[in-house]
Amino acid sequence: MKYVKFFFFFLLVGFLLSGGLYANDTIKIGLLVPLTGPAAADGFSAHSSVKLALERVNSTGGLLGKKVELIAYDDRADGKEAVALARKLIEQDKVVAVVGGSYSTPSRAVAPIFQEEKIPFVAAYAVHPDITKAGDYCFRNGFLGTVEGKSAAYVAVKMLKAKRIALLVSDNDFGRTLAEGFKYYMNKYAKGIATIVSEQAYPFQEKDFKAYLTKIKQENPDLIFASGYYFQTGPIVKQAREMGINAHILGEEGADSPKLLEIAGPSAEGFVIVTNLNRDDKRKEVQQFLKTYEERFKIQPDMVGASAYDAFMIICDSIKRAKSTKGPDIRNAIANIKNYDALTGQIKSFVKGEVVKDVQVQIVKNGRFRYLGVVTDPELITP
């Protein structure tokens, strides 16, 4: 009898030391963001916005009677770093789902890991197709790169009436995927209407674009599709205007940042982007987010932050509907989302992990992004 008592005593001690009754006192959701390095501004926006979403969820009682705990790590937009942190989130932190608040390279690297471990993963804004191809536990709340590229071409040809188009794209996963979508639209829908007269790719770390722009200027385009992140597109826009290039300049969500406005200065006026955040959306929740973010962080909100906010809320909403924190249950709830009102527009559904929603078109006016139009054609916005 004495040995039996000792056995149960040590069993109880082990149970308590391993977390015991307190192991599940919160619901843990992971977040991978680039808080340092060249993408730090995007990481700050994503992290800050998710914290606002966390406050909202916990202020209304949390989920399933428990508070939600955010476990956030800096992946520095680096694939190797992200892989190590993904393992930590799974094995040490025991998260039930993860928001991918980072770029395509790290998101591609971690997606197969979360898939293998059956941890739902929602990429907030990374565009590469391989992220969702990793499997049915991987979702994308932002646009697939080819969807965004096709929509950008539609805006160039149909809305901005471009006839001669120059492509200047970042030579990485992000830029190549967008260019693929852009050229797909041109080949299928714009033959005889518009032509690509120049196509150049620049290294990720490029800062001086004058040589590229000189070649573009010689081709006399009426529109430049300048694909890249804010720290790339900002200098492109500024240098193009300084060189006397008056063509429309069209970007995409990578340029959707207040940092671009800071870098390009007055040259940003008239710059157009395809993105997923409409600053002039009249819905109360959207305007409240925009106001709260700017008041709290003293900087204009952007697509990155709104997309990360939405990714977190999609996970929370799915946990609530599933009434479960088990991976398969959360995954099924996300996959079955229909007409969900997100900050970045109504999510009609997910198709093989890819979001279906309208593409927003914004233009810089008086130093702020404003509504210019929207792309709703199902052939373009459906992956």
Contents of the next structure:
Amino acid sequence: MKYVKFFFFFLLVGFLLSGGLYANDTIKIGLLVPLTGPAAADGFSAHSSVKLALERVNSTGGLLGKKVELIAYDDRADGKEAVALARKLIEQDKVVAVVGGSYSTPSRAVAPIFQEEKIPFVAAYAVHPDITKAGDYCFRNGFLGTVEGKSAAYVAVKMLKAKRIALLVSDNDFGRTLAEGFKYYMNKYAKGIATIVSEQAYPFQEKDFKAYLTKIKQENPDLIFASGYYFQTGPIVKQAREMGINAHILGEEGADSPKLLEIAGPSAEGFVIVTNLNRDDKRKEVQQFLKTYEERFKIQPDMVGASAYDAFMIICDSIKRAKSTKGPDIRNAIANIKNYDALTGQIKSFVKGEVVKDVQVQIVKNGRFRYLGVVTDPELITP
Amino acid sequence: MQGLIEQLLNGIAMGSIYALVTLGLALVYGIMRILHVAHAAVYTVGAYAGLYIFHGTGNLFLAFIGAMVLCAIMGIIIERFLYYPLMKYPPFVPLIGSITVLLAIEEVCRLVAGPYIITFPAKLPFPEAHIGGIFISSTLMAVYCITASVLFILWYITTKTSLGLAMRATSQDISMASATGINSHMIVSITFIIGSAIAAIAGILVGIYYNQVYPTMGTVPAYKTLALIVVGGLGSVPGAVVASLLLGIGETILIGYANIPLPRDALAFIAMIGVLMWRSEGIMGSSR
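Return the form predicted in complex with the partner chain of this protein as a structure block, the form predicted alone having already been given.
Whole complex next, starting from this chain.
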């Protein structure tokens, strides 16, 4: 009996020691993603892409001679959930930096927490301004909602030559912020050239857009700007075409998903988005990522995944350049990034935590997003 | 004018879909006095079952039948193993159980089918119609026809058959019905079968109508139908149908004509508060 006890004691000590050693041997990076609930598809995309990035880093020797370990938690795109998990990442897991792979609502809830603890937080694709306003430890690799909204208006007025524009806005942080940017551009640059003929907001879970579209049809616009996610814009595109509306439909990164193409079906042809990822980017790494992702996960990659990949890589690159895993050192390295080659284009720099890079314009052709143009005007893309 | 008629047609379609989901809830409340929130999960499973059977066989009719059978079985299981044992507790106990089952089934759907929205690329074989300048698409037509048939069959069963008589007796007073020789537990099960089979129809119809099936598709119906059965008069089936149609029309009119930034989902609850304040028996309920 005594030996048995001793054996267990020995085992326990062994576990504790190995756990301790293990913990010291890796660099832990946190990830908050919505793996369940309505945003689960985006969460899957972000999580899968970060796993590809992790494999890439570890297969090339890790960072500072250590392996990188990913600690991913499911925040269900919920603010309350995310706050609890942020505390867990900080206190239990002791992560050195965190990738925000979730939506605006949870991301803006956790940003101040990481700020307070001086842990760098890079939001992959959430658009709300408050995230980076939390402080100098918070960064954004996706576009600020207003930047994207302004760019969308530019595309509508300059590239698609729209005169009468209808707005169909998803009624949450994301949709509202985009619409604000859109209207800002219209007021400042498009006075007398184009007008907004109607503006309607719809609730998050909306599925039936016929009532909104019937109203839009009466206004006879030549472009509809739909600020929402793929599960909202997809049905909008489908139902609009079913109802015989032939106006251009312009979406944004929320609609950047292979699922949109599936939901809208053939109606998706000619649908335009402003986004973060150019599928026709010639660079080898981008094509490699697109190919590997589709082979591995049997679904087309999207902007959410590419942005999360970039956010993770930005952190890794900064740890490498800082030669340190201390929060302030990593933060300074991220803030000093210059001309970094990311999947989602060349990052010129971060201004007050906001990324500065070109905005991509894509159009659906033969059931895939393809290159249509790019917005490079510094006045529009600088936050 | 044309716009108004088109909005009304949209509204009736939306109301019809609400009605199909709410029916099961109204039936169950009428007979057991339980808020059957898990009904929304049955509806989700119905959509998935229909989708998989449709993909497997390519036959939409089989998809409807298969999903109805599966949902009916699921309804009985929920009734036998969840509500029946909890009947002796205060009503909030089965309600909590019901919410738990809703969440659990949603997550099971997610685990089995994945978090993605799956499309339902089936064509419902109904004709399109052009009346004047107004166009009714075949999907709209399908929603009208299917809802009308379901309502007619349900009306026939509950008013013209002895089963319907037994159901009405049981819903008035379970123990009195048992005393007159009605196998009331059996009647309760049959009610679940009917309600759940209708939920399967609703799930498939919604899946095709919006071309989307996904694990959380029951979330909005789960709370909206609660408001609807209150507005209709708790347990009143005709009331639930009328309330659903009115809500569908009200929502589209609100979106189409009122320029107030009120989310459409609020309307159901405003109606519910109004009913609770001024006519607590609901629009069709009797003050029993």
